[in-house]
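Consider the single chain below, provided in structure tokens and representing the form predicted in complex with its partner chain.
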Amino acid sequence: MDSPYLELRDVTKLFAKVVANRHVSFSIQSGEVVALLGENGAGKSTIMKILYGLYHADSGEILINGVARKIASPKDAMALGIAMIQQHFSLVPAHSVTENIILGNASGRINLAAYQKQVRELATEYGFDIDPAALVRDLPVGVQQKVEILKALFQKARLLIMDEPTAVLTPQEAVKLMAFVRRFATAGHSVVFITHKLKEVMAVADRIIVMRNGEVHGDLLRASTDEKELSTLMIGRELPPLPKELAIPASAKEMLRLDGVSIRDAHGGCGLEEVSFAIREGEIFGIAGVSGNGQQELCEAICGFRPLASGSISLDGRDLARLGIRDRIGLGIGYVPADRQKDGLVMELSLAENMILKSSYDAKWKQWRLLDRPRIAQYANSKIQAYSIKAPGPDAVVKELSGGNQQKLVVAREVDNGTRLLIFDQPTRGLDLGAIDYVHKAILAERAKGKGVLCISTELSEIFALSDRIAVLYKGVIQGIFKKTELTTEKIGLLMAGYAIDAEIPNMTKESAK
């Protein structure tokens, strides 16, 4: 019989004496799409990398066609077909499609116009509409996409990794996506499809490797698996399910409310436009949308960080115009912002220090005018306690602390400082399984305290989960507000892609002809 394509044996890869990799072996045949399934950190990534010559592994070798091969760089991998797309797109902004395609693959004199042409023609050839003059940073996240595809394309790419494709795009683009892999893996080429979201798997995989805390946990036809067994094989125990939720009373006051909020962006992000919306006490009003729509500056427009163009937000029936970010914090309102390492967090400083860092100014944290540094480390143990922190203790760096535990402590912080108002952006983004699960019972939890909750995300199931009621935000207009009944992920998907579907749908702004 004929050796695989590729295969992968034994490979083992440590960072800091933390195995990421332990004994990882699998195949990938030509033709074949294989889906790489994981919970972050299960070490998907990490071994993809070490394919693509980006990491090293310590041990284990590569074989391709049957021998023995050596990547030490990606210029390597691609020499040998492999090509790979990662989360975050290696393009230069600044410059033309063809620009970005030719970059390490032209010699010499460029000739552009020759250049563009062959790029076109790639383009049309799969079915993509690129415009291959066009600047990469004018192009929305999922034509960026493309324009890595056609660069692995252009290279003559026999093995294509993608790792976690579909966080980018709306679920139509993600269909489209699909389609694309199914028929680049007939034309004899094999995908590596890295996700850990079961439903693609089903959709797109011939065959699939799940990992689990750096270790092949299993190996299955799709045919012949269903998505519970993968679930299981992926978490390695079973989740229970969220509480079920409370309905809201009558009774219930109105808290926030924004009228006709619009948000200029000078700086080429996106603005808001007339956004108007109410939350009542004890409602979660979850925002759905392709990232990068407005839903960093909303928030911010409420935190106080944005000037508003026009229209007003109040909390409380209180006008917010005049309060500083300060006062606002004062009110009550709390913010998880979708970066936590870049808005959330001081990287540099302790956990302690972090957890006081909006409200270091108040008198409870002060003896004698100065920090009374026992009693914030008191309460931030009482916080390593309450939310399982893993964390040496008060004094450990926030640095040094995982994703979903710094997560945990800004959560923490937010809870406490938004005593009315919670606004989470992406609150579980880039966390694993387990520690979604906890935040979304942190959300919860709050909601039936009767504070008002903002939670904005890119993924819909988090959106359905938690909501009461679901916005779709397109290029910074609200495409409609509706119960979380109203709404088929169809439906979602469609809206955040910025079409209207249903003008009965009271409180629907049509989006202006692009």
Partner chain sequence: MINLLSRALLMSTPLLFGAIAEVFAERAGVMITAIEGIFLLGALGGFVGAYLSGNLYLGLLLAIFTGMAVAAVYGWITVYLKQHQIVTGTAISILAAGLSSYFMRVFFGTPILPLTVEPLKAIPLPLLSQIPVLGPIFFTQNILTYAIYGIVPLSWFILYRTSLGLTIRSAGENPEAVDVAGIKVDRIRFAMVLLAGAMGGIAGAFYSIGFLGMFTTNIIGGRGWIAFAICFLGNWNPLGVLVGTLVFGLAEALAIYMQSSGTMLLPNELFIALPYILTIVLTISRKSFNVPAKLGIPYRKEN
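What would the structure be for the form predicted on its own, rather than the form predicted in complex with its partner chain?
Below you will find a single chain and nothing else.
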């Protein structure tokens, strides 16, 4: 084999006393797709940010075509042909596709028509159907990702780093992205593919590098490994299977009901339109869809954060219309929001303080007119133990915890609050395999206690693994409600993209909402 296109040798990076990367060494060949796997905190994002010039290594070296290179900034990386497409896009919504692509790469008097022609030719070469004159804000999220890719291709990238590239895509869009990755590699370029989806790794990677605790714990050819071995390397142990599904008794009572719920967004547009469904005791009702199609509005309507334009919501037969947020919490509604740091936690407060955010007014936490701090600390300690939260103690500041441990904290609090209904919006977003397994088992355990569960996720594997029934949400409209056995990945992907599917699966009716 020829000398590698890129090589990392003994790269070490420390943040204060925390070792993010320890003597990391691996290589990437021209024309190779390398998948980088690892739990949160494993060091995979840090090593890629070093390669892209966002971080600087404390020791070690980077070689390109056998020559040691210093990458002090993303500008240096781009000059060497290295481009990075991060999970959160860096596009300017008010600008056109072409303007975003040439931003920072053109100066002086700009011939926009000529650049539009270049962008159109580049898009055609790689099979992307994109209007160069379209405004980014008007594009679906899958097309916006293609714009990010075209930016890298316009800069003549020879190594493309892709961080969780399918997180916001439908299954069909993900398949097209995988085809692009293979085509890009076939042209002699290289790709580093950071993902936690093992099926995608096995579908597209030539080689797989597994990191744990800042070190490389595996460098394997795709053909010589399997998903079980990879998951064991990632977390250091085998994951036991999820508990078997429980049949919902025919006598199970209806718990939550939405009838014709519509919501207007801040601009007067439609956030939700005529949404109707019901959830029974001991049922997990899954909602699939690409982020931004009304999921957050739905959660906030049930919890009382948003007023209804029309329709009704009831819990255990009680109309929630006149009840505020605190009253709904008192009825037993727990809510795990999609953005734990923005909407689920106060990052500057301690773990114990966050545990009682929604119940601090309860008499049980008071001693005279003051908070009973020792009792609150004891309660928080019990949850640290029960949920295996890695924290020094109840006084630890939440911002110092890892994302997975922050999520466990929110889940622990909301499971206690949600004595009747639990709402999970993207319950495992950004989590590693071990934390995902833990959260899934916590959801199933609460279902077994007879609670109703609304589970919203963009991860189809999660929806299929947990749900009893599945609804698909597109632009605020329920596309249909189905039994799990009635759906395939292809059908649910079409529904997520707003397409009608074959007549054997009916659209939702008033009766199907029951």
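Positions refer to the first chain, counted from 1. Rigid core: the largest C-alpha set superposing within 1.5 Å between the two forms. Computed from a prediction, not measured in an experiment: that's the story for all the values here.
Cα of residue 257 displaced 2 Å or more between these two forms, core superposed? Residue 257 C-alpha, core-superposed: shift of less than 2 Å.
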